[in-house]
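Quick heads-up: it's one chain on its own, the form predicted alone, in structure tokens.
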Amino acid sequence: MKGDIGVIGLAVMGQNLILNMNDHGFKVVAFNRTVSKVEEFLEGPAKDTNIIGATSLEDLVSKLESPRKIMLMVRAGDVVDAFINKLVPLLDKGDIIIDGGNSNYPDTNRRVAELEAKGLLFVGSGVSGGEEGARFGPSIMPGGSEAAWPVIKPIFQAISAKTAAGEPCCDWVGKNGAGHFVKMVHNGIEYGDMQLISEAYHFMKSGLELSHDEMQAILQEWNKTELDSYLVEITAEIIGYKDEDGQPLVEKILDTAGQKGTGKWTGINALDLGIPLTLITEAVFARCVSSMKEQRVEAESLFGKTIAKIDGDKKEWVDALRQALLASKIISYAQGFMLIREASEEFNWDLNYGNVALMWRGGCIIRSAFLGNIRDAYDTNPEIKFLGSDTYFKDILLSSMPAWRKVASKAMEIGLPMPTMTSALTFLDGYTTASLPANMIQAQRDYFGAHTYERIDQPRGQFFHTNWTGTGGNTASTTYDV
């Protein structure tokens, strides 16, 4: 009996996905570039399963049912292209190659076009949930050649995480690189969530001077509220974890955060598409600042920097912080969906935003209780441009505003950096202000560069130029080409 699907790449994610597929009754053929790893896998974690090993790509292809389905779980970039180039001559029309790594979506666009021209199908699929998710149910975000979806759907939806109602956290996202784009934004929101929670931890530890036991208890309580999420849950466990000497392990970890690029890509695409993704880009920059450890140590001494203690009722401050965190988290997701919407319209992907929220409801790193509310918001109004306009989220943002401002103001006052929490508040202030000072910017641009401006007393789309100095001339920059 031949295999249902082949998987190339036996790092932790690849192995766990294969075991997950096997658990759900699918016969998987496993291959790794270092062939010895195949034997190790079959004699170790895959022992006594129906998983089949392959000794070469030719062997892998020969052991698969048609149409062949081959999933690459390898490092993004040139490695993916190298495997595709080796596989193409071995495959027949209608066979499917799936990239399950964190590839940049323009690469997926290119691969879809190249393989479809050769009669093959290509799927770029985001997979989120880490090792545990891959093993027991990840969030899966497939996009690419639409003809591939009916073929891979039974496998992907079987192995994916499920909501409480039993819905699979996997659905077709859209054509070309849509799946990898949505996964990229997922990772950007993940950056934002992690930074927001870290700022709340910093506020409690350095501002309120709470013990680790107190902070753990607070986070556990928060996880019973609208903040119920995977990241809040694991943060509580991290804070409570003791090293061998009985001290909190987290305080022995160097404060320099790494990154692999998806947060940066999210920020770059937001700039390209003109979407104010302020919170997520601040989260990326916060990691950049964290990497400057030696400079920060020197600068703290140079500036005599200290963080003042916060006075007042600690319980009141903790509740204010909870509200500020919740409101900021809503802005993070709202900005992420603004970016997804803009990309969908720009690239004609026709994405279903409620389905995206559903795919993130379970299995993935950013799974949160209120993703169900996001889905409801889009079910009620698929055209909603800003999630904060939905009644549920608007009510939370409005009721949290006093506490949010209180926390942000106090952080500024005592010198405690909260770049994402404060940028989220600033974004909402800007987004909800009908008249911004950008009129001055347009006047400045017209003054020094003759870039023209629109007038509030004239219809939109009419542009004007003023000879501000009397010596600058009346020709606008838009009317000539140099």
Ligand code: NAP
Second form
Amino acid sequence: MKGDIGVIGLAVMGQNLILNMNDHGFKVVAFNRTVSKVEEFLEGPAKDTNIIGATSLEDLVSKLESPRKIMLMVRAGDVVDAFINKLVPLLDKGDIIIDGGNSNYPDTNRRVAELEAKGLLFVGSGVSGGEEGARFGPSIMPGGSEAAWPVIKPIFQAISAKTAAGEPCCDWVGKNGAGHFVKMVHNGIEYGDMQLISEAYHFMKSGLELSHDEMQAILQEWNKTELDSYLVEITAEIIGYKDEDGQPLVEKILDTAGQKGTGKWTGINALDLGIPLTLITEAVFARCVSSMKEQRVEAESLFGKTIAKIDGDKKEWVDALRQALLASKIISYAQGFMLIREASEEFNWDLNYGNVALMWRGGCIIRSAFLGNIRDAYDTNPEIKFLGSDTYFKDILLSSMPAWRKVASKAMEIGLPMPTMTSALTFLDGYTTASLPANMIQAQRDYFGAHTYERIDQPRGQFFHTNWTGTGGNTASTTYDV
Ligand code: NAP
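Okay, that's the form predicted alone, but what's the structure of the form predicted in complex with the named molecule?
First the chain shown before, then all remaining chains and molecules of the complex.
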């Protein structure tokens, strides 16, 4: 009997996805560039399963049922193109190549076009959930050649995570690179969530001087509230984890955060599409600041920098912090969905935003109860432009506002860096202010560069230029937005 699907790439993600597919009754053919890893896999984790190995790409292709479905779980970038180029001559019309790695969506746009021109189908699919997700149910975000979806759907939905109601955290996202775009924003949101939780930890540890046991108990409590999420849950475990000497291990970890690029791509795309994705971008920059360890050590002594302690009722502060965290998280997701909406409109992807929230509801790193509320918001109004204006989220933002302002100003006062919680508040203050000082920017632009301005007492779309100094000319610059 031939295989249902082939998987290339036997690192952590590939191996676990294959075992997951096998558990669900699919016959998988496994291949890896370093072929010895195929044998090691079959003798090791895949022993006594129905998984079969391939010794070459030709062997892999010959062992698959038609139309062939071949999933790449390899390093993103040139490696994906190299495998595609080797596979294409071996495949027949209607066969499907799926890239399950963290590819950049423009690459997926290009690959879909190139393969469809050759009569093949290409799917770029985000897969989230790390090792455990891959093994027992990841969130899967496929997009690309739509004709491939009915063929791969039974496998993808079977192996994906399920919500409490049994819905699969996997659905068709949209054409071309839509799946990888949505996965990219997912990763950006992950950067934001991680930074937000880290700021709360810093506030509790350095501002409130709470012990690790106290902080762990607080996070465990928060995890029973609207903040119920995988990342809050694992943070509580991390804070409680003791090294061999009985001290918290987290305090021995060097404070320089790494990054593999998806947060940066999210920020770059937000700038390209003109979306104020301030929180996620601050989270990326916070990792950049963290990486300047030697400079920070030097600057701390140069500036005599300290973080002052916070006075007052610690319980009250902790509750204010919880509210600040929740409100900031709402802004982060609202900004992320603004970016997804803009991309959907710009690239004609026709995305279903509620479905995106559902796909992230289980299996992935940002899984949380909160995503269920986002889905409800889009069910109520699929066209909502700013998630914060949905009644559920608006009520939380309004009721959290005093506590949020208190925490943000206290952090500023004591010298505790809080880039994401404060930028989220600043964004909301800007977004909810009908009159901003951008009239001054327009006046300055017109003064020095004759860039023109619109007037509040004239219809939109009419542009005016003033000869501010009396010595300039009356010729205006052309008007356009980038
Ligand atoms: P990885 O370390 O990103 O990639 C390892 C795989 O790529 C191996 O099969 C390796 O083959 C192959 N490879 C690397 N360089 C190659 C080359 N020059 N030519 C041919 N093959 C090459 O593995 P991973 O962590 O399992 O991730 C797989 C994909 O999923 C990546 O795109 C990753 O970004 C994405 N992803 C990872 C996670 C995670 O938590 N790790 C989560 C979601 C998505 P050899 O064994 O021969 O070196």
